[in-house]
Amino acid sequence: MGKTMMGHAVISTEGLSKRFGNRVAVDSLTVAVGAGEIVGLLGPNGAGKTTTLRMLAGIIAPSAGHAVVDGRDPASEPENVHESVGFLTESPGFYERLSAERNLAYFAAFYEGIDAKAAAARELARLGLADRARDKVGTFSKGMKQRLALARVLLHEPRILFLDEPTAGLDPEAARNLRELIVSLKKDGCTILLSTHNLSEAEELSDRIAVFRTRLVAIDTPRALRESQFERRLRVRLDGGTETCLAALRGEPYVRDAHEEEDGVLTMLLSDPDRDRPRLVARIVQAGGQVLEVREDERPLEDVYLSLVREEEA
């Protein structure tokens, strides 16, 4: 759990635990995350995600083990940890009759060394929001707030992000609009905590996706989870002739599995579908079949998920 993909490690916990009497919301969490890396938190509610974001930014202490966040203890230095954390919370709150500039300069002040009505005017402007910067806050959108909201946590450019369900309500254009300035952060060398209940969000998002059922389930990247979850299959489609081509295939030692799936399609699984794809198609083609497509029958990420957190609860 300590190996991480990109980089050092920028944020590493070591049996990371918090009870709320005696429920307990995370049980001994040691994960490492590098430099640069997005981490999808997928979850059901109440299987502490939201409890991990919070420890790890010092807002709450862990009952047992500890975390090290941009080489500073949260719990015993919160402060710290701030300068360099950005927190965006499922619910922001702004004060309505302000206007936007007014309220991101008020949180800018917070932040010593900054200059809070240029910090302001610079993150309306990335959101998008500076032609509506003396606009009162209530007369926003949600989506709007929500990017008032990050450009709130990116006041003090930190170099870490905790991401707490950023998209969520928000309309389609909306919610592809503040992923692709997720992507363009991480581009600019944030390191990044996403918690969603979008399962297409993370993949899109994610390096690597950690599952939690109060404890971690499993943490790699979609395709590894994949991969420990279900076999991988090629769909391949045909201009006609798949009796020939299937009686040829199931010949072939290294066609552990072969059947046609709809009218033209052929589902196989291979000993090594990397290594067994070339010469898959060749064998079609010499059995005169005319090969349409060939791709990886990828199962959807939410198949992954569910099996895993099933697996846990069994």
Given for the second form:
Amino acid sequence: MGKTMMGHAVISTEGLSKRFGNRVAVDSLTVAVGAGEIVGLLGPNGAGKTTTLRMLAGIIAPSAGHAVVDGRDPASEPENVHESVGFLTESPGFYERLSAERNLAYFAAFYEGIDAKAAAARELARLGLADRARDKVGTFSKGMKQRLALARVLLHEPRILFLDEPTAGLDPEAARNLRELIVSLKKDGCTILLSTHNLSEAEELSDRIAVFRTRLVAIDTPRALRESQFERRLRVRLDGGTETCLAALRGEPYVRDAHEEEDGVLTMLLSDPDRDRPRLVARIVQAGGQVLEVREDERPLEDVYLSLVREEEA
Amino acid sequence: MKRRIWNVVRMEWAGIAATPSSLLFLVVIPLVLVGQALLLSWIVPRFVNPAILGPSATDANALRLLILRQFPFFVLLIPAMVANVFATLGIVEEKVSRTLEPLLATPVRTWELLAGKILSGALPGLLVAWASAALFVGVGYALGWGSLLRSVLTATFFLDVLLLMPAVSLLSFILGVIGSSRARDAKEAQNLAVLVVFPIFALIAIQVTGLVEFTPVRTLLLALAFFAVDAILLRGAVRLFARESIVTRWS
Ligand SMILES: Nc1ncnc2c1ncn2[C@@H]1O[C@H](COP(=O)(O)OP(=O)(O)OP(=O)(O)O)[C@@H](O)[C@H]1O
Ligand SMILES: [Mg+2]
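Requested next: the structure of the form predicted together with the partner chain (the form predicted on its own having been shown above).
Every chain and every other molecule in the complex is listed next, the one we just looked at coming first.
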């Protein structure tokens, strides 16, 4: 069983696999997600993200291996798993001829010990749809339906959430609101598995990111993934004196590489960027450099992701 | 469990009430069938050549009785059609609106979902069929066919209406469910499910030709046979429905 970031594993899988006929959609996935953790699931189209979430949510049965969600096997007791899990499905379907309120009350009434109407009203308000509660869902925009779908997932206040592309189709403001909601759910102790194609969103929200392509390519913190693919570089912007600085730095044992990337900007590879940064700056100043800015040249997660996926491809 | 089944029933009805035009067939089908049965019994003996029929009123009444006797089998069509339409509407709508996956993500059991849908379709079907039977008897008496009707309203008639009809409407519903879980659209589903009408026509044909006499015992056995087929098919339907292919392929 893989290690988790926090606490004990709330979701774990062991060799979880799914094939459709001859096509392998998910190949022997073994992961563990700790309580209160957000894990982002990244992968190209057809990578098996939705299939994985469906297996974890007990909607489809694995071909091999098994999963444990909240101490239960979703394949053998899906209904019990559903009591503690909220699954935002890829396509948010509703009964379009009925009101938002009626739709939510219907789904809420399947859970034990819930006041369906109250739950529906509460979640409509939380997702900012209270004023449209009585309108037919058929009159809703795509983004409103997506928010309504999220409201539906939260009706029974689940401790575990599987969110399949939650911000797909949302405008920037609605997407931001939704990300804030996800963060607040995490603060309340929810464990969240989140599939997305939005890399900055994945990085912003996730404690760990799983890059997935039929098989698990990598799973780690965004920072660790980045370091696994790219060395950390420091960018130093100077107001003149780049030549002398460069010469001085090349003599330092902890500087593994230094060059002028663009006019007045030096890029450096250090043995240990955290340890070496102060003395690097001191050395530059000593050599007469006017330091305007020092920052880590962070590769976008997109580069990290593409590098991982291509590595897998090769 | 009961709460979840009722939840499904109420939702089905709410959905149908939201498009009242779909309720029209609930009124039209029985009126057509009752009217047809009564009209035939009224007209046919009048227009049949007396040379064939024989001159006496008893012969005309015998013919009329023969036609009236078909009615119980006619009414079988009502719950069958209603259940069938409800089943296909109910399942196909889940398919079209993509609500099945979110639904299966709740704690509802497949059989509860199907039970809810069965009740939502079979109950109105039965009610309408029983109302039609009452209408038929009422109008028959009003037309002064009391004595004829007395020989129609036998134990067989009541077994037919109270047992055979529910069994048939269940069958129709289950076929509707199976049809719609296999089919790609409502039309295809209904085409498959319409098969249930054929056994009913076969029953009518057997009755008309007089090949088999429908005694109370035989009617009872027939109803039991239908229920047995229902039970077998229902298990199949639950299994078919639970199959992931519905979630993944229904899109
Ligand atoms: N019912 C099915 N029958 C056959 N193949 C299927 C079925 N469902 C999924 N697949 C296949 O399984 C693979 C994984 O699909 P899945 O929907 O899980 O991908 P995904 O990672 O969610 O992709 P996307 O980013 O496009 O949503 C794909 O190759 C897909 O064609
Ligand atoms: Mg997907």
